[in-house]
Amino acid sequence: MDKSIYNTIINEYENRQNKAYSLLSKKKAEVYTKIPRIEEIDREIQLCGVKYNKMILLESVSYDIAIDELHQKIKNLKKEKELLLEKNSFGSKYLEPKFQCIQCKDTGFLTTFKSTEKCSCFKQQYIDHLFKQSNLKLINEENFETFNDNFYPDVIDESKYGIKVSPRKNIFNIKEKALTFIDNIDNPSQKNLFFSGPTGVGKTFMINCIAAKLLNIGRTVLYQTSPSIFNIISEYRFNFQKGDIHENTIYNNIFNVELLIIDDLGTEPHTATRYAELLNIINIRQENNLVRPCKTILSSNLGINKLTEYYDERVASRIIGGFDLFRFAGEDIRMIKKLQS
């Protein structure tokens, strides 16, 4: 793991826990001076320890009872604590610190009896950081609640869309598809997607709408455009060959992320490289699927019939088998919304 990016990260929640906390003696300041009874049981609650641990020492009582009687006690100040904040318009949970985090608590680990390891939050910055082309911030506009079908038109027209039902009822069906794909994210024999269609008919839309869903149960989802990610492999073999490579965590997380977005499939340089990188990406992928979350979404303005005649027999075959595939259509959005402006 690069190092310059780990400890930023670490920077950064160390900044967050600071402003948690300094934020929880502020309040904590308010409150003892309305409430001083409550400044009174937050002294009694850290003399507790003290105190019983004494009692075991001078083996005054054992320690199975003081165990008992010390949380007992704890329990009985903490309720008298909620009951005065509550009765003085604060909230009972007023004085607990507030976490961007709520998992980890804005430590960037989860830590359990066995075992360390960095919560979903820390793998989401630190791929973020590495990929800095990453388009994810428009899922705070683009996502399943700001969905519009009335951008799609409600009539059957085959030979201007394409396909033999609206255009309508096609992007609910595909919107059902993403949702069944995001709930079963981490089953094996749940296929990957490939969306297809003209400009402007809400394949990206729909590829953010999915992203953010994901983000929000705390998966890990990385967006590139085809040409970038075939670029960063490029840049990745070119420094692996001169010898300049340390880390090789930029080129893994393509093929180890929950969930990796290809968009703009074909516009990438057609060569026989490129084709034998794709094919590369989506075997490993698969195979890393057997064991953990590690599907993929690809889009691209190609329809599904041209994958043979643009890419190698091998490629087209491998996503028309290993893809669920989806093809979008409808009137351009960006022109409606441009001309509704």
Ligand SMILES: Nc1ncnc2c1ncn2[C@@H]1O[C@H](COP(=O)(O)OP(=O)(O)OP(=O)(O)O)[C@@H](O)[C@H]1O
The other form holds:
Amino acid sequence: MDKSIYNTIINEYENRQNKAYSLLSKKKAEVYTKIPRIEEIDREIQLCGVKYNKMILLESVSYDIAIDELHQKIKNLKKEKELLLEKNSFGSKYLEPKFQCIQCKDTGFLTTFKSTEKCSCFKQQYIDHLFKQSNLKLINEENFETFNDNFYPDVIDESKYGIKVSPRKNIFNIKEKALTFIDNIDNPSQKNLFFSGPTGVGKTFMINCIAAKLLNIGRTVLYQTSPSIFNIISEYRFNFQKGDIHENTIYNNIFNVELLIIDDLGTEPHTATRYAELLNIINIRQENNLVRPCKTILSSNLGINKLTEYYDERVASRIIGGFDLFRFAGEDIRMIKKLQS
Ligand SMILES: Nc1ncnc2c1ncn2[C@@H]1O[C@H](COP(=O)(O)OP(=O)(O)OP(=O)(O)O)[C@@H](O)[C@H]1O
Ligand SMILES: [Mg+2]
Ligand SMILES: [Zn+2]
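Since the structure above is the form predicted alone, I would like to see how the form predicted in complex with this ligand looks, so please show that one next.
The next block holds the full complex; its first chain is the one shown before.
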């Protein structure tokens, strides 16, 4: 579990509890001035609680009877309080703290005699944070549930699409390999993915599909377009040289997230330092991947041949060696959608 997200959530729970209790004390003050008897009742209930605890400690002889009596007394007091609240049109539950999650009372944890485990609301929050941190904006619309293969022609036309099978068959194959990639995320010998192909054929869509599945099982993902990732790195280096060295989560995540996606590779400004940066990212992540999941997906309009022209030999050979290469093909789905609408 990502530590910084974990801490953020714990803080969030503290805030929620503080809010619930401060609201409650405001309501109490309001009620006590209007119905002084309720303040007395609350004090009596508290006293019963103290007595109850003492009895358990002392294990006195008449233990069972006394406990029953105390329970009955508390019950009666609570009933009286509810009736009073209702009579004064507050509603009988007015003085109960309002938690967002009634199961864990906004603590994030469910505690029994035997164990403490995270509440389902904690797990959901964690996933929500993962989605936010991933920087993927269209993920709710673009995922395997909304995946539509009808956009891919079911005809073989090598001269048009540049592949020997139909675009439909091709996308099925890619989808299958994408699912294997997800299943094998923990396997160090599962290669990274490189998606190439012309504009509008679903590279970013497939990226969203993969990311959504991984995020939903609690994996960390970071999506960046190529220009933005290089900007983040340059900015970090610039600040670092200025001596302005503070924790930079996004920068760290580039090297440490379980899945890093660099989309639109080849659209960043063309400079030699960029190649070195890219090589550095790929190298560090491949090293990390030997001990923990640290996978990378690259996507580009550049085909493999162009890659060698655009980047230097070292970058291209790194990509060819460490990545499974997939060529997307078909019509420009953006155009099809526009014509349909
Ligand atoms: N399998 C699919 N099912 C439904 N819609 C899709 C699918 N693939 C792509 N689309 C839609 O087609 C459009 C273009 O897809 P996408 O953005 O993934 O293309 P791309 O290959 O990343 O293009 P570019 O190279 O320009 O970034 C988007 O609106 C996307 O939602
Ligand atoms: Mg794209
Ligand atoms: Zn909960």
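The term rigid core refers to the most C-alpha atoms you can superpose between the two forms while keeping them within 1.5 Å. Treat the numbers as computed from the prediction; the structure is a model and nothing was measured. Numbering follows the first chain given and starts at 1.
With the core superposed, K27 shows a C-alpha displacement of at least 2 Å between these two forms. The rigid-core alignment places the CA of E82 2 Å or more apart between these two forms. Shown in the overlay between these two forms, fitted on the rigid core, is a CA shift at E277 smaller than 2 Å.
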